[in-house]
Every structure is written in structure tokens, then in C-alpha cells.
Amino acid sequence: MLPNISGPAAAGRLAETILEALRDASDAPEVPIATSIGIALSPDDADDRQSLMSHADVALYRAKKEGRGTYRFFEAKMGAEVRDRRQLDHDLRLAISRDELWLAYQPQLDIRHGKVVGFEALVRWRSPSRGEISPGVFIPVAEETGAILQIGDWVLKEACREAASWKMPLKVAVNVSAVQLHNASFAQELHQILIETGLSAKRLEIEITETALVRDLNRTLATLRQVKALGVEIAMDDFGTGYSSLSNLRAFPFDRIKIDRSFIKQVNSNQQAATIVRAVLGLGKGLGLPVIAEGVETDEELRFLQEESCDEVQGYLLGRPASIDSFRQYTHLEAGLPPAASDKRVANG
């Protein structure tokens, strides 16, 4: 790209110039245009072409990975991060055809009639040869390369055909990625995976992050008003870490806040997070929109989020992540106390 060129400092301030003048030519400031940079420079990394394009994309990943917006210079150690990344990639795509895959599911609760009123579905996924992988490690390769959309149906499929078996009608909530969004079949998919399982509409919920929306607004528009045509629920997940919040609630059809953890976890240490979770409970309830907070952890956020009005709560302290038979108390009534009773002595600490 560079001929003639003096040395890193100069690509390095190529580089700058770049980012730059695309975050000044965003239409949008507060939608800016994500920019990553790789460079590699000959003959220090390779002399031919083909190798230099290479280690300049292995450059560009290292960028990526470690926040977009940037630049990072080729590193030899970055081959072996890249191998290690590419076979991640291979073993994520035949996953599911090996039945690696798993659903874990996180109950939630409703503070005030002190009951499970549902459950988030979280992927899980246990490789023979790696262990436990960490939803943080392979989703955002799973984003990056498209397998999202194979893993997300699936989850998909899974999460409804297992509330359909529940004798109590409760609510399974779904994540989904802007990859799936972004699919022009995605609410036709959805659509058909209901009719195939039987669950009804309204005991789906599907939450998206605000990151999901910005990266194409009308297209995800149209998108989210074709679900909740189909009578799926919509919730707005990490709400308060995003770019457009407020503009966002006026503009999506959202029946649901989700209050990011990182503010629940400072309730009662930090007097501002206690600000913005009282803030966001209000703007719940004067838009009409049930607020659920999770990451709850201790006694103290519980009772916290109790004086406050919060509508539901999810997190460690009413259940860890586990697999649906461990709630089958809550799911068909089997073995435990009743629902209330059991649901009341938790919330109430």
C-alpha cells in the first residue's frame, strides 16, 4: 500500500490519519464508523506478497480483538494466536453436529408475587478436547465468522422445544446477535422454529443489545416489528452500556429493560450506578416497560432493587446457570416446594 516508506512511526501515523478521517466522516457521531488497521512491514515481517498481506491480517485481528478502533503492527507470536484461533473456528462448526452444544438455564424471578416467572437460555459448550470454552471466547468467533447464525437457530430450536415440554407456561428468554438480525429470513426462521415445536409466541422472549441496533437501524427495525407481529416479546439487554438509549426505547417495539449487571454490583457502593438503576427503574415505569435487573448477587442488591420497585430480578443469589432438570420444581412442579413458597424465601432473603 506504502512503497518508500521510512519505517513503523511513519506507517504508524498513516494509520492514525486513517482512523481519523473516518471518525470524522461518520454521517452519525454517535454511530462512528468501527475502523481496525494491520500493518506489516517488508522486509522485517516478509519480503513477498502474499506473506506481507498475511501477517498484516493477522495484525488486523490482534486490532479487533483488542477493542477496534485502532492499529497493531505484525508480531511474530501472532501466528500461533491465529492458528489456534482458525482451529477454535473449525471445531465451533461441527459442534453441533458432535452434540457439544448444551443450554443452561438461569431462572427468573418476579419481586413482588415472589414467583419464577421464567428463564434465560445460555448457550454452553464442552468440547472433548478443550473442555469447558467460555461463551466470551467462542461467540465472538462465532460473530466474526458467521457460524452465529447456525449456533443461533440452534439455540433457538432448543430453548422452544424444551418450553414446550414444560407443564407450567413459562417464559424462556433467548439472546440473539446482529448477525441474526441482520439475516433477511430471521423472523420467517423464527416463525417456522415456533409452528415446528409448538411454543406459543408469547412465551418467547428474544433480547438484543443496543450494539445489535446501530449497525443497521432500519434494517432492524423492520426485523424486530416482523417478531413481535408473530407475538414474540422483545427485550433490550444491557441496557445503559450502549450508544442511544433513550432513542432508542421511543424507537424499537422493546416490552422489556434489562439493567446491565455492571450497574446492579455497584448498588451499594457507588452512589451514580445506584443513580442510574433508580433512573432506568422510573423510566421503566413511565414508559410502561417491566424492568428486569440482573447479575444480582447478594442480599444487600436484592433488597436494594426490592425498595426500589424493580419488576424482576435474575442473577447467582436466586440460581446459577445449571441445566433445566435442576428446576424441574418450577417447570412441572416435581419434587421441592411449591413455586411461591420456595420463590418468596428468596426474594425475601
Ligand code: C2E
The other form holds:
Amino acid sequence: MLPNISGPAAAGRLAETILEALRDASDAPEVPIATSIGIALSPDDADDRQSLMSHADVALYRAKKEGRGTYRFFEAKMGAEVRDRRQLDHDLRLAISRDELWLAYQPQLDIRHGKVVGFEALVRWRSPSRGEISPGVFIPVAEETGAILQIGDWVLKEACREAASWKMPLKVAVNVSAVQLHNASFAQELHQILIETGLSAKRLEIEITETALVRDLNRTLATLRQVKALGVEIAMDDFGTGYSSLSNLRAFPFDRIKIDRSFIKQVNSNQQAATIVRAVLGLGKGLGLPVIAEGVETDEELRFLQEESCDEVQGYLLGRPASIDSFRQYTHLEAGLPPAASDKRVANG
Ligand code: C2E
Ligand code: MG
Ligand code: MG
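Mind sharing the form predicted together with the ligand? What's above is the form predicted on its own.
Following is the full complex, with the preceding chain placed first.
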């Protein structure tokens, strides 16, 4: 509280000073101090104590979202965004009990044998009031509010139950968020789900991103070791988009690398992207980790990956995420690819 501040500019200068002082104080790497500051002004932003504090909090939240280590002033439109998110969170929590979530599945293909070897489960929310909402929108909100724990639990159960019902013992890959991994009983709950659904552990793979690792390295590592001890495999998702990828690959018990689709998209147009993909494939080979490329959309991309001996592919070219019923020929028939898919295309659902 700064009762005698002369105006916004002075508040900004003070914020700079605080940030700088704490930055200097955090020279000891074992105790990093991260600082973010939100500022609300009276009477412009609010004239009672409670709304002033809550507006400052909204601005603080924005400062964190925009990279941390910075400060932001409250703006009226931020308040509206916060209300929208709260409403979204509220609707999302009801979505599970109201059966509004469902899983789409996307095939993963072994390039050498031209065979579907598994599916990635991707959560979908069909809201009566909002329509179809992309997981790219609601998963980050759910991670922030903690609703991801419930959602993630539902997704795991549903995907395991579904895969256990297939005649073919194909694999199922499930995305797991950092928040779920930080829950100390994650592996235990996973074990329980495997027992309940009767899915063999080796048919389940969890996909995690590098951001999941960075937040709390030791805790995540402990959880991942337990997961691995169950016999469940672990894939590093969106590889190449996070940080310290290389040391993560060594430190964590991964079974598979998924190259992010942003690199695949450019393999034929951008020399650098092609070089990165080749390097990741070499890295996988050297470390004995199979590599799967995601976001394969064109024949040229597929050919490139084939020539570079990539192990598996996933993407619109092979099949868009769709209801599992549309993939019955893979989940329930002994047959390999049907004649229509001999060009390695899987029926789009
Ligand atoms: P992701 O795990 O990297 O999933 C791949 C995303 O790429 C999916 O988007 C998929 O529909 C999309 N995709 C697949 N093939 C292609 C292609 O050829 N071209 C293009 N442009 N895109 C393709 P989606 O389903 O919107 O999911 C987005 C992200 O949301 C996922 O990225 C994942 O991080 C997250 N997510 C989805 N389902 C879950 C879930 O059950 N739990 C958690 N924690 N996160 C999830
Ligand atoms: Mg994924
Ligand atoms: Mg991905």
C-alpha cells in the first residue's frame, strides 16, 4: 500500500526497483526468487479496499502469464477476461458429471511395416452452451484451477477401459499434465485404473511435455520412476519446443520421443527444420529411443520421414482424431491395412 504515491509512473518505477533488488538477491542458484508485480490504483481502478486488492491480483496474474519477473497495471478488460475464465472453469467442472467430455483417437503408424500400432487419446469437450471447445483452450484453464486432476483421471480411466475392449492388443497413448504428475499418489491411482479396467500396463503410454518436468524436477522424476515400474511407457511429447531437452532425455526414463509438429510442418520448405528433425532422429537412434513424428499432413513429409528412418508417424495424412468406432478395422480386425489404405492413409473419421 502506497498512500503517498504521486501517480502511475512512480508506481511503475518502484516496481522496477523491487524487481531489480530481488533479481540481485537471487544470485544463489539454489534459492531462485521469482517476482511478479501487479498494480491497481485508487480511485481510478477501484475506490474500496477489496476491489483494489482484487484488481491488483488480476494484474499480478497477467504479469505472471506474460513471462514473470515483470509488472503490470490493472486494466478494465483484464477483469472481464478473469470473469470469463471463472465461468469456463465452472462449466468445465460440471462437464464431467454431465458427460460432456469424450475422447477422440488418432492412429499411430509404424512406418516400416505400414501398420497401425496404437492410438493417441485426445480429450474433447462438447458443451451445450459453448459448442466444441478445443483442449488447447480448456486444458490450460483446467491446469490452473486444478480441474485437470478430475479430467485427467476421467481421461485415463476412459482410455484404458476403451483399449481393454479391443480385440487387437494395440497401444493407447494418454496425455498427462504436469499438475497430475505432481500429485504424489499418481502412480498408485494409475495402478488402480489398470487393475479395474484390466488393461495390460505395457499397452499404456503416457505422454508428457518438457514443461511438466521443469516445474519440479525431483518430484516428477520420482513419479515417473514409479509409473515406469508399473510397466507403463513414457513418451516425451512436443519434443523440441521446451527447454533443456537434451539433459531431460538423459535424466528421465523415457521410452519414446515425439517430434513436435512445428518441425514436421517445415521439413520440405525449411532447411533448418529438416536438420533438426534429422538430428532428433539421430539422437533417438543413439539413445535407443524410438521416435514418432506428429502432425504429418502431406505425402512429401511422410516420404522425408521414411527416408530418414523415422519409426512411427501420426497426423492428418494417416487419420484425423475421431471417434474410436471409425477405427474398428484396426481395433477389432486381425487384418493389416485395408487395400484402400495401402498408400498408408487411414480412413478419415
Ligand atoms: P498433443 O498431445 O501434442 O496432441 C496433438 C495435437 O495435434 C492434437 O490437437 C491433434 O488433433 C493435433 N494434430 C494431429 N495431427 C495433426 C496434423 O496433421 N496437423 C495438425 N495441424 N494438427 C494435428 P488437440 O486434440 O487439439 O490437442 C491439443 C493439445 O491438448 C494436445 O497436444 C495436448 O497437449 C492437449 N491435450 C489433449 N487431450 C488431453 C488430455 O486428455 N489431457 C491433457 N493433459 N492434455 C490433453
Ligand atoms: Mg500428445
Ligand atoms: Mg504433441
